[in-house]
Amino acid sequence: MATDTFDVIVIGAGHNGLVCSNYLSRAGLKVLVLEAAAQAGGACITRSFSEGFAVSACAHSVSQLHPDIVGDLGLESLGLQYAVKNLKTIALSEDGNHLSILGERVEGAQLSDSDRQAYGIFYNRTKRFAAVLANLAGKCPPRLVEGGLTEKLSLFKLGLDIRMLGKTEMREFMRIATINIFDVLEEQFENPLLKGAISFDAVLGAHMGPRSPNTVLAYIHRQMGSLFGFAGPALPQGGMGTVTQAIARAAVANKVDIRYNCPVKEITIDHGRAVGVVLQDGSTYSAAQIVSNADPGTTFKGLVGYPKLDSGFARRVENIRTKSDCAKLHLTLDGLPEFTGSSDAGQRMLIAPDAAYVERAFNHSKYGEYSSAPAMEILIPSVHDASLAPQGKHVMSIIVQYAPFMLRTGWDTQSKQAFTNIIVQRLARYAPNLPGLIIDSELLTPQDIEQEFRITGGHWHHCELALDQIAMMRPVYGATRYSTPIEGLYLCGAGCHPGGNVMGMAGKNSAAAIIKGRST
């Protein structure tokens, strides 16, 4: 049984944990990262499930990676290259009359001039709203009560950012931020494909339908990527694992000690303070600060244990909404699918014919059922990156809404195959030759995602993005500023401010909070 001592131990080598470790080490701290898997990346990895093919296992595109992190860590010199940037979003129509969206430009699908103009106004308005969130994303969220001068100034700055939108825009922001995207779209647009595409982006990865509250807020949060240089999604050369491998190389260059196949069993608590960790094999490590890149539920319920926490705080953690409705389907193909009416299969494609379709797809999950007509996001990254598939063959990556974490009949081989068949049949309506091209398939249900990537509920945001679980209220009161009720224990994962997606700011902000705490 070995005992090693470090300044900081980071649990988990997902992208936020790696980012956090980089900034801590650059500040002169001795940092150890303990990763349960055999490689860095968490849910942001490239792996194979069919011989000769590689897929981005969970996260499958980049749309919010913060440019400050790319520059600070020199990621481009460490292997981060994009096979393609700024993909168009193609809202597919069965008759081939598709809608194309890139930034503020929208065309096709017999779009009216009024809808085209309305979309330009809508896009630029939501971008201004997103700028308010983006300004806050790079900071530790302020305390709502009992804050010092720094927190009061930060709250004042947030209020000023909202006020600087102007009277009309501020009123509109306050009006729509907490309501549902369905009603907003009905007010502004006529084209069903346009409304379907926007509503899909408002619910992507969430246990929400377009009529659910907070979907406007979720859509605005997603639009932060447009302020970070992403008019559309980007595909890293070599898959998403390229992103985290570059961050891991930066960490090694910054003298971070990363150890793989080291699952943490327990965070050691001594008189209310985190002092170390115990691994599954019994090995122990000590540090002045422990940082968890795991989701809040895993951290507090699994690694700390509720008996060591105040009952009120434990109750709040238990009630964090972490229910995922999102599945991931990988297909290996013996050729390129031919989508009716489109000659470019290399863009981001959506099956969301209208907002009501997305809402109906969500209805099933309320009763523990998978959708009989799911909404989907489709990428064929091998169109741009030949390293992912043998010559002439392709790999397709599909995010599928909706598939409940707790399926009423249970997720087994039979139910997974039945749902896969439904997905393929729906795809065939848009690409009739697809079924005959399929070589192999892999369906990851939310339960599979939970098991493979150690994410409670299979929710890649770690917890729902909603008004009561965002900014200075994320993930719960008592753990909203990266620190926790246990002295010396910090969070740095997607469950923290500013939330999920491959952004990295939760890790960077957490490092800043730890460094500041050590100096006071």
Second form
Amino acid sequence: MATDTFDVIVIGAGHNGLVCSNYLSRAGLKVLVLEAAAQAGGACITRSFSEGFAVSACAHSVSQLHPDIVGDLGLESLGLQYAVKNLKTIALSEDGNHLSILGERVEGAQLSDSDRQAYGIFYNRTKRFAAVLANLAGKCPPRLVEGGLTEKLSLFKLGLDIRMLGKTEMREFMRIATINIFDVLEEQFENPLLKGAISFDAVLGAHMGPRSPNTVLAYIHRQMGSLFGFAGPALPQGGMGTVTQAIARAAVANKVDIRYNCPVKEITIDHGRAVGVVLQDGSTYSAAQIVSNADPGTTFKGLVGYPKLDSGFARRVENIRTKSDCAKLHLTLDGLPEFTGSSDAGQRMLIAPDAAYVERAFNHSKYGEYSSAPAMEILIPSVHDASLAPQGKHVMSIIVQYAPFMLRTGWDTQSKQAFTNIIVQRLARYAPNLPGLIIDSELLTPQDIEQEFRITGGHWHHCELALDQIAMMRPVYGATRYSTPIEGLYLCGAGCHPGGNVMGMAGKNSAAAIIKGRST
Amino acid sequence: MNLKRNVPDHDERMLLNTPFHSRLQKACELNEWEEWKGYKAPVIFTDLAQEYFAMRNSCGVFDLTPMTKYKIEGPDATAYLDKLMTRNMTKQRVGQVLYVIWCDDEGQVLDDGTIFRLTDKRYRLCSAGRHMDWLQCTAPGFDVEIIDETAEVAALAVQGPTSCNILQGLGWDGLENLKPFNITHFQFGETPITVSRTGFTGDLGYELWMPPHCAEAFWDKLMEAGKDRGIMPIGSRALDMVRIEAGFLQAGVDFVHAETTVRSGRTRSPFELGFGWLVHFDKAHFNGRKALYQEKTQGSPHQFVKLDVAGNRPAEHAFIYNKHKKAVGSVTSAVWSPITKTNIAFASLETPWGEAGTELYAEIYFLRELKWTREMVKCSIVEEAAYNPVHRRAVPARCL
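Beyond the form predicted on its own, can we have the form predicted in complex with its partner chain?
Whole complex next, starting from this chain.
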């Protein structure tokens, strides 16, 4: 039984929870972090799955980690190093005539000059649009109504940022921000591989196909990474766990008390105010403020419980779109696979030969089936990082779309094996020697991801990134701006503004909101 | 071509009949009906004054079958209702009836009603409006089942000073000992009938809950038993008069249901309707708690008052002015009360003009021989309902 007293308890040592705890303790607060797992990191960890091999189990590359956080917390001196930065994106073609993309440069696949030029324009335009989001990402989203002066200024700044894009660009922003990526690509490009690659980036992690609304927005959101110094994805030395280990080290240095194997069962609420937590083993901790790094569903339905929340709010939480369509396949390989026409298997490779292919892959998931021809993002981190696999062997990490959270026939050993076979057969079309190299495999369906990483629906953004669930609407009305209907209970995870990926801004902004909440 | 007109009632409103319909129709000489939650309900049977006085001097019978009725049952039924309602529901005994209100997240009143605790784990909620969506929305996290049983339960209100005697004539001995807001059960032949000492009239009276199949036979037996004690079916108009005398608010009239209100500022909180006594903060979480607590500490924008209006013209829909001739609210219900000889009105006023002792005026318009006339009539705020006789509460009930 704990008798220590804390100012703030943070539930969950995911990257956002750790970032949040760092900023809180730097402000002089006594912070306790309670993590259910045996290690820090949440969905940003490195773990073993086969003797001698390690893999980034959920998130597998860094493309949005905010430089302010890296600088503020001194993460580079605490062990955050990259094995490789700015990976090229290779859009694979079965005939070996691949397309290579890095930043605004694109080459290969007999790309026409007009496509090359159009891509440069498209890249820079979406980057400018992303700057509008990036400005907003650094602060608590303003209230639309009944806001104070600061919030009015913040809203005004948002409007001004959009206006400052210039008349033509503003019009284009307003035109495309809400529509689907497929239509935009059809307008601007010819090359199917290019369209396939961009459309894939617009649906990555989401329950959306290229023809779904919100996909342009998702692409722009992803483009924020280019403003944070990532022209392409980066692989931390030692896998993604390196990032969260460094943040955890910073937290410990800041006197944050992190306790592992401490799954929280419920948040204690007294007359509408959060006063502490109860662990699954029955021990209790109390603090004036409780911060949940868990997703909104886990927080409100699981830890608080709908009976303690107003019915209208509970209904909104229940209706948050959280179902993921992303599976993760890990393969251990007895050698480096040879991709037809490519000598660089260390880059980020995509199987998305055209936008219609991605859309067709998505169709299945709408009806509770996995794709018969899935789209994929493939990384072989061991090419750059010898710590992940024994000498001469490799580990492959693949994001596979689409695998519905609720498979009609149910996810079991049989369906997982069948889906794994489909993925491997599809990979073999691009790397014919791959099937012969496979030593071991691990498929994580969205249900597995939900279970292992405790994320409702297995959605790595916690909640779908869509216009009705971003900024001042994220995750739902009543729990925006990091505070919740329960006094003293805050959110700091990817379910908050500015959303998912390994960015850390939700944690940083949340800490600012909590510190502000204490002073008023 | 067949010129015989053969189109059957194609312009009729498709209203449901209650199980008492055949008897209502026979008694409804004026044939004046209105729609009540999808049912056909009588407005006046023969004469408004006669119906009113039947309830005040002898006994009026009102068919309340169309009242929405929900069966709420399950191991968590009490906890569920405790979250739904602003009142502490854990204190309700089996066999007891409570008057309740419930609110949305913003602490605005969705509806009022009565809740009957029939067994340990089974309740009946009676309300003016339909609320299945909200009731279901509140259910997650509770082991409870909610069933709309409006059509499965036929209900009659038997109200007035002679009501107890008349029902005793059915062989219901011991009814006189039933306390107000309590429930008991009697037999009608083989059929059990639930009886509660409740009503909307502010007088001695009972509400009877029975299966629809015995409705007509029961009606006949009741009318027979009451014929020497002035029993009479009554319509909604007479009921409206007595409920205003008794100080009862009517949902949709004295306040609007928050769920269907469109304009901001038109909904009302319990405090703004004089229902602060129904809000219990010292219990488990309930809908609207946070907003209501804030309102309790910071004050409400509106106040609800009962007014004694000078003169004898009902101040229906009148604006209410303060002494500076500024409009500060309006009347929601008004009636000339024949039995108390007072002119009653309910009004919703801006704070602080509803404080006791405030000088107020009602602006009453009336047509006199084809000429519209306007009068500014003095009103005073009263605390008590106009009609509140001792026999309403007496146990044993006084038998006449």
